[in-house]
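To begin, one chain is listed below as structure tokens, in the form predicted on its own.
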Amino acid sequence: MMLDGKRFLVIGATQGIGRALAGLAAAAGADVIVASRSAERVARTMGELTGAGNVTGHVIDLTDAASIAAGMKAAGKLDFLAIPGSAVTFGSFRDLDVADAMASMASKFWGPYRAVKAAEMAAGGSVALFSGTASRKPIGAAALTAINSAVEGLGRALALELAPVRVNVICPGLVDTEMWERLPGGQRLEMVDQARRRLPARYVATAADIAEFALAVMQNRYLTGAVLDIDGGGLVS
């Protein structure tokens, strides 16, 4: 019942957790905005959730200040906001480009900043960003750790700024999403096979297992300036 007739905004909803975020808002009863940097992306987003709920979209493209803005403002006035998307090239310290790290560092991080800075949030909403493990526990990508380390600072810094509003950061381990079919051959199968045998939940989580984590975070009255890990036991393992 708290979801009914809310306004909630998730910026990457065409893919992955964002999309299962969305659906499972719009099932809730919220009135959910789905955004993400492909407008075409955005009306098949649409058209699949149709009949879910009151399902409306834009095209935010977090890399772009000014389609930001624009996004933003036509949003209106939110009570939910979650930033599941970004865009990030994986590489070690040695190889990735600097120019490349930069680029992952304004999605990811820049990106999050300013859509908070020019969301028009209702008093008492609940803004959720997105970070990931690699933050304490590094995996060979440098520009990777410290980008989710911005992101979890921040959170926990605008949870004191912007109260009664309340922010978390939901900080996902392995998840076994469409980003790994970029993988050749069967290594994603591999990929997950290892993680689940090596991981203490002897499991590798769906977009649909971080998203309904991330509702109920959301949703949480007295869960603010939190950095919440779902990894199935990685960080101790």
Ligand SMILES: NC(=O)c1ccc[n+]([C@@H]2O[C@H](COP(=O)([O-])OP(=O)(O)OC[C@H]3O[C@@H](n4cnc5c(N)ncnc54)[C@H](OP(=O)(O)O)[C@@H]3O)[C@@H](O)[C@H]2O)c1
Contents of the next structure:
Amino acid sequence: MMLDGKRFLVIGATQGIGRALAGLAAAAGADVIVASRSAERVARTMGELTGAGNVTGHVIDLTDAASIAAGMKAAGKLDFLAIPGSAVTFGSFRDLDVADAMASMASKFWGPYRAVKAAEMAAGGSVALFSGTASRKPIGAAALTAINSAVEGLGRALALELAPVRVNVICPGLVDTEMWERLPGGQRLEMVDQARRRLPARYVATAADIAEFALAVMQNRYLTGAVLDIDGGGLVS
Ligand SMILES: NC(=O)c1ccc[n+]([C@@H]2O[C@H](COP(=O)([O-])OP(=O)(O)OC[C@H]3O[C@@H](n4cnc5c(N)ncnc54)[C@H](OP(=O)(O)O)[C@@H]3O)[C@@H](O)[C@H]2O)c1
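Following the display of the form predicted on its own, present the structure of the form predicted in complex with the ligand.
To see the whole picture, the full complex is given below, headed by that same chain.
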């Protein structure tokens, strides 16, 4: 098993990309710790993944400094830290309240910032942050573009400041995850169908597609300081 006995924490592991990544890491032999802000959802995910391997769990709320400090301490020394967790409010610059933009920044930027700062990484450890192609291809949500750009900058800087721990940023385009359940009616299906027709890959990724990529990135010993786009060609179209 490639990851036998490696300690692998995923913050934001109860659905979507994080859940898929936790499952793959467990299946590869890692000691996986699943975390999110919900004790109930962490317990449910642990139950679902237990068959895949050694899976434990903690509550870590990325918007709560005390929760991050306690959770990272409980997680102990880590070989791998992935942080796909975030809750972001979409909205145009004109429509989105500043308070909502700041809450999104707190969740997707400051939460990971604090978590990496509190992490005890093993020598040769590997961190993966998650941004999104809105960083470089704005989609009418200025706060999201700013947040994703900030995450990408943080990843590049930490690759130097935390070396030899490796730090990379996974930058997905549209991924058909539970995140889009927030869309009313058939809008999720419509959005995915439209993207499938528009994207050069003529395909929209699942959580598993991104998780497989993230796991390979995290394990590659020559990869650090990179922002890795996985977007079906969205950025060039
Ligand atoms: N899906 C896409 O189209 C897409 C595109 C570009 C970038 N991304 C980025 O890729 C990452 C993963 O996306 P996804 O689609 O898998 O997201 P998702 O389905 O919405 O899952 C988000 C995860 O984060 C957890 N979470 C939310 N707020 C949290 C908090 N305060 N503390 C800890 N955990 C928290 C949620 O768990 P609980 O509710 O149990 O806390 C959930 O497990 C995100 O950063 C997202 O912005 C996604």
